[in-house]
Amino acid sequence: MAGIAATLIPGDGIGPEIVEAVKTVLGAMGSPFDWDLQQGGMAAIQQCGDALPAATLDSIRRTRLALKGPLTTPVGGGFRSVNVRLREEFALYANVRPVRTIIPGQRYENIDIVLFRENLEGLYVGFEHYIPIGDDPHAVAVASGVNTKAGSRRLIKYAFEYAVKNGRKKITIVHKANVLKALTGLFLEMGREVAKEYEGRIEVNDRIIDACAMQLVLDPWQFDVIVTTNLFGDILSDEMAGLVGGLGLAPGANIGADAAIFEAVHGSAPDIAGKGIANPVSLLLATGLMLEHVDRLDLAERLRAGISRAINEDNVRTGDMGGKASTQEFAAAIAKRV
């Protein structure tokens, strides 16, 4: 049986590596994926010049579906952020960050929370400039935020249908309306419009950023699924991440109308990259919600479980969790639980 068609990118540093795991577990489940290997980062522009290449984006475009390593984008020179420029090409509007404690025995026991980052507003969109004064160009500088109804509106539906098909009770807006009343006012105005398609099946309410980041480290088994805007997201999810081990046990699905790109959110980790100890975990998980979203799930729930079974059963960790497999010893310990 064919595989589902895929564009997979190993990316840099300990990319590759991790990359490799994730082929040596998916084997032992049947490989369900065809993979169409891709460059992006470090690795693209030293073949061809381009740290996202005509022929990846392509690719992406046949298979709607990717899976990606960590990306290394080149400071200065030009080069704009691999990852933005992804989100942008496919119009990834949700950004979607599963936590969930797999390691028992951290300073938070059993969470489990799902935040939801709108992709491409806020101030990501880089409208930037600044003013002189005197002598100084670079006197005064300005970034404009922009939010709009529509993108708002579609990444909260969004969420709510996640909620709603994935048995989630609650939802959390997150917002700084007391202050940036317009910004993220008008997405605290989308959330309760959308929130009223929902009610008697959803339990909503709000929270102003700081309070929530606050609430998060004292009491986060209040929180349910968040749903914010594209800076709040940004920060709230590694903090999030920190709650069950920090990035490495934190997957990343962007999700857009016609593509979804899957991926590892921590860095490229070059200081370790060649190395055979980078844990692979965050892909590995990145792989469960791509299983997901191709309505997989008897193999996603497989894969979870046997990473859960091989790190708490049979003790098998990488450095960072405390143990001392190599990257493909601990992948060949989940091959051999699913």
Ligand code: NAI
Contents of the next structure:
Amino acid sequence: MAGIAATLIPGDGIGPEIVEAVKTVLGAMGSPFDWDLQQGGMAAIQQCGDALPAATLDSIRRTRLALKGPLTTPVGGGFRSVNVRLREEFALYANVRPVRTIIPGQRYENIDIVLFRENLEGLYVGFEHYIPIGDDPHAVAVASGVNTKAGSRRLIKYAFEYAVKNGRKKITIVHKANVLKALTGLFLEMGREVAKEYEGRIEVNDRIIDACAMQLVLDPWQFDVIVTTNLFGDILSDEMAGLVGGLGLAPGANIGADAAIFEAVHGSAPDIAGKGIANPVSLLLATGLMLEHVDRLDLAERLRAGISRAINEDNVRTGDMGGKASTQEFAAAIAKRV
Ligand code: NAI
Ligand code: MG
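And the form predicted in complex with the ligand, for comparison with the form predicted alone?
Now the complete complex, all chains and molecules, led by this one.
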């Protein structure tokens, strides 16, 4: 049986190593995807002088589905973030970041929260400039955020639809409408409007961002689904990854009208690249989200159960989880369990 066509971008640093691990595990599940291998990031610059080659874009246009290893982005100068270019190119408006407890016995048990972050608007639009005073060209810095009714509604609607489809009960709209009355007030207004369409099906409340950040530490179990603007979502999703043991265990999905791109939340980890010790769980869980996206919930559940059993029953773990296994030994252990 032919698999589902999808683009595979190994990326930089530990990217190729954790992508190998994904292939090993998926191989044991009957290889549900037919990969079209493409380059991106520094690896692509070395091969063809462009961090985001036309062939890679063409491939995603064709498959509308991609799994992406982390890409190294030079700080300050150098080329523009390929991640941001991909979001814009394919209008990937929803950034979905679920966190779930995988390893019991940590600071928080039974965490299960999904965060939806608006991915194209807000303060991330980069409308920034300086105003000079006297001799100082950088005396004043100004940034403008942009939220649109259409953009907010699209993301919020996606979150509600996800909640209904996945049996979620409650959505919390996170904002700062008490101070940023226009920018995030508009988002809250759209949230309340969309909520009316789901009355009786999904419980809705709202929280101010700072109070939400505190509540996530004090009582994370009160949250089910969180929907918020770009910058707040960026910050809260890292905080939420911390609830379940860090970035190495957190997957992300970028969903758009034209394509969906799945990735680990962590970066290319240059400090451990090439050593064969990276933890592939984040990218494996991203692969799980990708399976859900193509309506293979059965395979997604099998994959998550396999990861959990290898870690918790076989006690095979990479160094960051307190074990001694290499990336490939860990992948082989998961492959046995799926
Ligand atoms: P990083 O996430 O790559 O690494 C932070 C720390 O976590 C390092 O000590 C690293 O060894 C460790 N770590 C990360 N992933 C791990 C894994 N799977 N297993 C075990 N340990 C792991 O963040 P950093 O160092 O700030 O960024 C490195 C590069 O990655 C930068 O060029 C950055 O721009 C890029 N980056 C790319 C992202 C993407 O493509 N989505 C996301 C974040 C960063
Ligand atoms: Mg971030």
